[in-house]
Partner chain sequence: MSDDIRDEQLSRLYREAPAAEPRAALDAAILAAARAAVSAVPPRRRAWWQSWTLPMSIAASVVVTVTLTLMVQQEEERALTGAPAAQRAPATVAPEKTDAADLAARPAPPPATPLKQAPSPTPAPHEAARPPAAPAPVAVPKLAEEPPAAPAAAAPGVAEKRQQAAPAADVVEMRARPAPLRKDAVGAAPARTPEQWLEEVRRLKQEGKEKEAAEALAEFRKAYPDYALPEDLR
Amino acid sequence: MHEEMSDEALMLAYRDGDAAAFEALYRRWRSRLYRHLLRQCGNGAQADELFQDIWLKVVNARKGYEAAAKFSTWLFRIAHNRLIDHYRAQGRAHLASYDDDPDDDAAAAALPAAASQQPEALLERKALALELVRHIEALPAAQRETFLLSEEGELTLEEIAAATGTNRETAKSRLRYAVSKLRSALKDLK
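Chain structure, single chain, in the form predicted alone:
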């Protein structure tokens, strides 16, 4: 039943006391929100703390929720404000660690892997990923946030503008500059 409902309808149902509606919202948005936070603050422990704070704010704000904007815009606006508070309190963190997933060890023990799974290919892909992360981290904060909201949050320009408190044209310019800088920085990579 909940799976067919829109995010806004789920939040309104949660506001009215349907705890299962919150669980459905959480399942839909947890991964995108967490990835966004991890890439913004660059530290797993800090991302975990921010993630919990944001969901706690959602829970605490449920009584006053009105579907004036998309739920995703509202959620990422809360995340944006919490990140600003975090930066003010602690400053920018160092680059996140993108170590191999523990499950990768089991795959490595398997019999002959495909060419794309050979150690050299895996190492090259990891180096490319780290290079991309490094260039994303080097973007100015506003451009980085806009890029991550677009890519990780899958928000539209209108939703990004609402979440960051800017207008659509500003969000569009920030995204265009971020993509242009990343393309330029990565053009020589294979």
The other form holds:
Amino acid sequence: MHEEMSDEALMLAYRDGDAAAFEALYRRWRSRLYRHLLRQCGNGAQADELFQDIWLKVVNARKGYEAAAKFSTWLFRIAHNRLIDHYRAQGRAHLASYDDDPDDDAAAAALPAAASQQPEALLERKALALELVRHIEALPAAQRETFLLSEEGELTLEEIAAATGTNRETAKSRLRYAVSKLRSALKDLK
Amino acid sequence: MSDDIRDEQLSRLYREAPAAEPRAALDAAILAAARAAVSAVPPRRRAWWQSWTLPMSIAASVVVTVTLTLMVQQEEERALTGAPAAQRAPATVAPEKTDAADLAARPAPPPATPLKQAPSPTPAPHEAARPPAAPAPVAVPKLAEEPPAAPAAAAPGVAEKRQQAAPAADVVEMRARPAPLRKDAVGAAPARTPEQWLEEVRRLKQEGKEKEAAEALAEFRKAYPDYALPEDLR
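Counterpart to the form predicted alone, namely the form predicted together with the partner chain:
Complete assembly follows, chain above in first position.
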């Protein structure tokens, strides 16, 4: 029964006291949210902490949830706010990375050098994917978040803008730079 | 998802990256917290009586406070009125009784003597002043230790008649009489009212027994220091 329900219907059911609806919703989004966080902070322990905090916020904020908001957008907005707090706690470097949103070639140059030292391994598809993840993690915070919201959250530009508290054009610009850098890195790898 | 910017080749490669999953313990903790949050609803069921606990306790406190206050007030009133009443009882009740007795004991009505007890021509009062020898139907005050049985039976009727005939001034005089010492006086000379006593003094005077009369009067004044003496005895 819960499998056929939309995310929004499940969240409303949970808001009204259906614990099983939350479990179904959690199963749908747990992996994607966890990866989104893990790629953002690059640290399993920190990802665990953020992950738990975000879901507890979902639980505690259930009364304020309105069906008008898409659940995934709402979930990733909570994640975004928690990440900003996390960056603040980590220090200015991370925040600067997010706020300055470097999108010039200098930032691209900061990407890890193509691992041409290990050509055999990189030819493997899995290894290539891992290398992609490394490059994603090395992106400036805002671009990385935008790319992950698109991939893991499957959000549209409007939804990314809503989740990150910005406008569609900014979201589009960030995503374009992120994709461009990753393509460039993959070309080097290939 | 993100319009034309998205690179499908890039997305496909990203999905081939090793899947990172949250730990099972993390799943269990989050799901338990989520269940606990909604299973905490039962307090609503208890709310019907829980919501009444505060008003009920306040109401109970008010009832107890009011009850205690009323009880204390009643006790105070009882302490203020009850005890003195008990002390005053002889003083307030006795005069009335003795007044009635006085009226009954009084001889034939000499109506116009507010402050002065007119000497009666009949010997009856004189006789009545000496209970052992009292032949007349005279009322004896209840304070008397040995009330004569037979005459007392007729007393109420006589007293009633006399009382009806008594002028208002007499009543005023009698009410104004000092009460407290009367008990002693009665104790000293049982069955003798002040009027009878004064009659005795007059009789002694008339008989020329001035010394005895003076002594009797002195004794009377000792017993009734506040009594307004008739002019003929001053």
